[in-house]
Amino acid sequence: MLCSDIIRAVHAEPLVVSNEERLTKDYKAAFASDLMSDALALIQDEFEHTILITGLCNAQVLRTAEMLDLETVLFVRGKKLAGADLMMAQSMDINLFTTTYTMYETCGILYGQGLGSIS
């Protein structure tokens, strides 16, 4: 599913678009969690085509995304990072978006449109 289609499907607002080419990237899977330890343990080989969906809104999410080489993070429930964290995401080359949908709704919408989960 193209990143631009993901954004459109959940009416996401961009917070940081550090790399516009990724808007046309085809993501195969999503991983949704507020536990970054789960993301570190479970996202392994599929990081290149996985988008992280979370309600956790702090620098730890950015550090986790950086460690896993994730390029795109989608925050749920309208969460937004503070200014310093937005600058950090920009410097880490991580695209950030936010949607007002809950995590459950976001995952349901994206699953219904064909976005898979990690194996």
Contents of the next structure:
Amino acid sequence: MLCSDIIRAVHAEPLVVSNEERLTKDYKAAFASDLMSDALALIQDEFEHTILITGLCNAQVLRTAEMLDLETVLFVRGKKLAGADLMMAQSMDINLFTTTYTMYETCGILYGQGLGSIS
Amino acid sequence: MNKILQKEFHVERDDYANAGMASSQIKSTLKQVGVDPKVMRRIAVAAYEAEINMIIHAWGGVVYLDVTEDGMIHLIFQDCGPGIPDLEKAMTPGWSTASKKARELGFGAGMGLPNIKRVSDEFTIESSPAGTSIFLTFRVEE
Ligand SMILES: Nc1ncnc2c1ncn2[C@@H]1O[C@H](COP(=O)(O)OP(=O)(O)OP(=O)(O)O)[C@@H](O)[C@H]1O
Ligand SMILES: [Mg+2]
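Complement to the form predicted on its own: the form predicted together with the partner chain:
Starting with the chain above, the whole complex follows.
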């Protein structure tokens, strides 16, 4: 699913766009969790084509994305990072978005539109 | 074995603001050595989980990074205690004593240690009340 379609589907608002090219990138899968060690344990392959969906909103999400080489993170329930964390995302070359939908709704919408699960 | 690179990183107790800094530095240091990206990701995941454990469960410590001539990457995470009373329990997926603060950070699934073991080529853990040491080895090439 194109990143631009993901954004449109959940009416996401961009928080940081470090890399414009990725807005038109085709992502195959998403992984959703508020537990970073679940993400660290489960996202092993296809990381270049996977986005992280989370209700956790802090620097640890960015660190997790950095360690896993994830490019795109989507926060749910309208969560937003502020100041220094946004700069950190920029320096890590990560794109951040936020949607006001809940985790359940976000996953339901994106899954329904063909964004798969991690293998 | 000759060392082609040797570095150490200090991890402070309860330093939540900088949690992940050491792993991030390890990652950028190893990028310069030219580590396979897949191996790199395994190292980054293990380092990050171990570093977080040093901050949320232990009283900080030191991480030693060595790259040796034979193409091996060695990481040692040595903390200042209080140690892990029951290593077998600690290695069980899902077992956690994480504090409320640690859970707020997104940790406490009890997945860290089993995951560190799974992604590393060699894994050894030792623990006493004086501290916990985790010895990890990775081959530069898969
Ligand atoms: N360095 C350490 N010092 C003291 N206790 C530790 C240390 N590392 C782990 N432990 C103990 O072992 C348990 C399991 O650790 P593990 O990393 O697997 O899970 P966790 O840190 O609780 O959660 P997660 O890593 O999934 O976020 C911890 O809850 C803690 O009780
Ligand atoms: Mg842990």
